[in-house]
Amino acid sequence: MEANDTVQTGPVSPLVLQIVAPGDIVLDLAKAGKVVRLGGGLRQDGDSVVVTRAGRLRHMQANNKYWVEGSQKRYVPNVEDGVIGVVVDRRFESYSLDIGAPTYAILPILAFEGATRRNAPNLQPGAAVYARVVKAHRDVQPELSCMDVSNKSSGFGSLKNGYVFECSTGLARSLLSKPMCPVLEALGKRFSYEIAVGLNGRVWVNAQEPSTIVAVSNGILASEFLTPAQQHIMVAKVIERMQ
Amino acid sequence: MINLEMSEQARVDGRTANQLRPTLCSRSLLERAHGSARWQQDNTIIMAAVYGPKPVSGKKEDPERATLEVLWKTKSGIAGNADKEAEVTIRRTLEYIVLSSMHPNTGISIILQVVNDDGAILACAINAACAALVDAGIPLTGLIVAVSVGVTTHGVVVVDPTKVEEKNFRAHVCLVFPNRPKCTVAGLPAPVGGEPAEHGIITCVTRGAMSVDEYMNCLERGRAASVKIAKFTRTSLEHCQRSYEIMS
């Protein structure tokens, strides 16, 4: 069986797990394999596929699916990611929320868990959401949701209190890594704090005391460039300077 | 016959005529840019700033594509024609590489800053774009090399000269490549007409008059230098990535 899966596939490309950089050939489609999945940072030319975006190539062989791992400021919306919006303007049917892209998104006022017209969640402007993208499109806005595919809220929503704050998408992708990253585990050995990271590279923290959240979203920001051991001593210093 | 030789190649800064000033480039210096790039060729500086894409509107907003837009920032003074110039030649370039139909209805603005100039500016200033573009994850086709080459009075061929040179030569030209990119498909990227595809010239910028022959010469010689600048860019855009990945 997992012979026949490998045949099916085809051979993987050489520059998996290598930096790219723009203009590179990744792929020969003809050789491939009868499906192949291309995510972020990857545009098929021909019967190549071509880099459009520099990182890491990475491929998924269970669906035998590549992308380019990078880390950018602006994000760009990919459908069933989690993203954290602050709402701008309320319309009739829907808000229209920042998500940091091109673009202004659009949450249907009917797209909360057990929402109706007459009793629907009342988000004045500024408020922040975290919200999941169903639809990403380059010629129209995005669209978000408050409800995962069976419908139920499952911890998106209206994000209440606390504080919000930019990063880049690569330290939020790693904030989001499993095993759990290393900054938010030694953060909580010593606080109790809630948070929600959007891909979009926005992190919303919550504490009981101001001074924990402070001190978290300057340990998380401060972790992008440092080692596992450099995070842990940096965390260290941070509880150290609370007492 | 040996020496006169020597002294007719030697050169101010004491470099050989195929020689690049020490080149340095360093990405993702500043904070609210979404990308941003510092190319140095000694003395000869640009900072490289990408703003986008973001949503523009009126006449720049095109449902087509993303709509490029390049400022030239001189050292001091206004900007005058040859800024204006500039700025004109390194969209035109500049739009040969983004995949601008990616992001319709936005824009993308490109700032350059001139920190020191001190010959090879428009090479340099391309170099720091396409750096900056990479650093901002705009999507590219792929990654350009410039290179400035001069020829002297003697009619000799030199790399990347410097202000003074430029100043004392006969002419010189800012020559654009593409990048040669890594491939695991044989036969690509096709070769046009006989020739490699990283021959081809994207743009092409003369001053001065020079004679056919020096031309070509020109031609070999920058074509020769770009590679050593394609090597630097790749190996530049690599480290700037590990460092991303420290973390994980």
Given for the second form:
Amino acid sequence: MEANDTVQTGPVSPLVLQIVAPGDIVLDLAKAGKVVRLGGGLRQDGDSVVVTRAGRLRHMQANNKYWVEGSQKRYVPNVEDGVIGVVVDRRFESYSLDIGAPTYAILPILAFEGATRRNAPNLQPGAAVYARVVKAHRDVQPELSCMDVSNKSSGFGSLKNGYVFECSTGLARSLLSKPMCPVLEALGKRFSYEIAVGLNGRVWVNAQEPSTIVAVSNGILASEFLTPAQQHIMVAKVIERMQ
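Having seen the form predicted in complex with its partner chain, the form predicted on its own:
Here we give the lone chain, stripped of any partners or molecules.
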């Protein structure tokens, strides 16, 4: 059984937030309990959930999902991931997007809120798009959508202007964590900007001033291996250099 399959399990794994390695057993399924979702880096083997790649075991309480967070550059698509893709080609019924995965992803032209064949968005090669993974299997191309489960745009769609940069998938996940990660909290107190974070290790930043885009982008990239306190100090130094 692959990632994103649903299994039955018991209490929260004691290995959450710990570094795990391939072959480690993180959940015992012998004790039936509430439903849990398996994300990247995990698979079911009989009554056990086994690690398939090294990283830190994470758990999202809201939907009881487990995954292994690594810092690899290569992205492995998972259903419901928000990703930033770059248009590389357009066909009659769909766009091909580079999302940093082993194969290009497919984005149907009708996968936008209110889209029809007459008024579908006209995306050009090189355009950046924030989308949701709706199909992911290692043997086929991933499929994307610019709508949520209620068929609303909810922030998905073409990312106009701004700047897209790459980071590790681990940093991308930390930027999306709740409560808000320290570096974004500190940057938000000083700068006015827009941001979209893709779990495929891409970040889009936009602001009125180019200097703000540069400061925010550099601050995010510099934060990956810093403690929360160090992140606040680093942002303060970035602001000081701009004055």
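Positions refer to the first chain, counted from 1. Heads up, when I say rigid core I mean the largest set of C-alphas that superpose within 1.5 Å between the two forms. Remember, predicted model here, so these are calculated numbers, not experimental data.
Once you line up the core between these two forms, the Cα of Val50 ends up 2 Å or more from where it was. After superposition on the rigid core, the Cα atom of Ile233 is displaced by less than 2 Å between these two forms.
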